[in-house]
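Next up: a single chain in structure tokens, the form predicted on its own.
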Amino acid sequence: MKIFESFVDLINDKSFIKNNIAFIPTMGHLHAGHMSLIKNAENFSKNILVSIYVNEAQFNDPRDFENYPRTLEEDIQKLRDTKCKFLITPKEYEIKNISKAFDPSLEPKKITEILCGKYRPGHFLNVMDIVHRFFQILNPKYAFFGKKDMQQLMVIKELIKLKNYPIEIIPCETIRDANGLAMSSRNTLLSPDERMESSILFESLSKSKQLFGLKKNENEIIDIIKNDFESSRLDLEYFEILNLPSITSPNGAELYAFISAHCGKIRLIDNMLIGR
């Protein structure tokens, strides 16, 4: 694996094949979820590129940015055990110097201002901006994103449409721990007891899928899940059910349950396909 701190150095490297890149953007503190993205990428290209860049602009709370786990040396060791061919750890000034910003007037607010967007104003616009910049610089053939961040995946797919990028977005399944908690870099900030308590997110999603199968309507399901949280130590931020265009079938529709809750100072999100 070759490691670069500069996009210019990466692109000028003779071993960098520009027209067949499988790109996995991350903010580091890599876990099994990230490793699964790399494993998926192996099915598409031998030229797997991982980026590690903590994008300050997408953090609404400066303390969240400051506390975000940074474990570059550990991340490098984990990547060496995979088939990742290139790692880029770029600097903000270079990113801005060699790319153009996303036009805020194009923001798809019907996607960015729902769910997490209600509670994190500007977050998804800044996600679109940094991914837009990376796509300009690298022009990958494929880009891999986890379904755990389903709203982010929806936003990136909209970016592809808006800018007409010839990039195939590959959605990858959510990876969970033994208790069903979706893998996230922030999970390491939870105590063992908090991790156990946080399994209620997965339990709630699974219950909503079961209830839908029993012909409960969406409002009934939402009321039942909200009621369950009244006895939980977690603070439910939202639980919503949305009918969305299928991320795998252009002509299909899928019903997803989305959930967000706070466990102490840690904000957790998850989602599940509950019906078609």
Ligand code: PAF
The other form holds:
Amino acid sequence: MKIFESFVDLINDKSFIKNNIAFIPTMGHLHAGHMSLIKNAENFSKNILVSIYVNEAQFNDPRDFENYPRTLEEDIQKLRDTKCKFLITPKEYEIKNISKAFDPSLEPKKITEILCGKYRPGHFLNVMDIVHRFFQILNPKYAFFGKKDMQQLMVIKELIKLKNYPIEIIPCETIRDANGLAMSSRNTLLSPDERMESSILFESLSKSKQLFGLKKNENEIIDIIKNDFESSRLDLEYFEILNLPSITSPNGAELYAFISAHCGKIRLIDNMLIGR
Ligand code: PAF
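One more: the block was the form predicted on its own; return the form predicted together with ligand PAF.
In what comes next, the whole complex appears, and the chain from above leads the way.
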């Protein structure tokens, strides 16, 4: 694996192949979820490129940005055990210099202002901006995103449509720990007890799927889940059930449950397909 701190150096390097790039954008502190994105990428291209860049603009709380785990040396070690060919750890000034911003007037507010967007104003616009910049610079053939961040996936798909990018977005399955907690870089900020109790997110989603199968209506399901949180140390931020266009088949629709909760200072999200 070759490591670059500058996109210009990467692009000008003789070993860099511009075609067929399988791109995995990350903010580092790599975990099994990221590793599975890389494994998925192996099915599409040998030309795998990972970026590690903690995009300050997409953080709503400056303390969350400061506390975001940064473990570059360990990340590099983990990447060396994969088929990743190139790692880029770019700098803000270079990114801004060599790419154009996403035009905020194009923000698809129908997607960016629901669910997490209600609680994180500007977050998705800034995710769109950074991913748009990476796409302009790298022009990948494929880009890989985890379904754990389903709303982000929806936003990126919209970016592709809006800017007509010839990039295939590959949604990858959520990876969970033994208790069902979805892998996230922020999980390491939880104590062992908090981590155990955070499995309530997965339990709630699984329960809602089961209740939906038993023909309970959406409002009944939402009330049951809200009630379960009364006896939990986690604070439920939202639990919503939405009918969405299928992310895998162009004409289908899928019913998803989305959840967000705070465990102490750590905000956790998850989602699950509960019906069609
Ligand atoms: O999902 C993430 O880690 C980030 O939102 C992304 C896509 C790397 C953009 O900063």
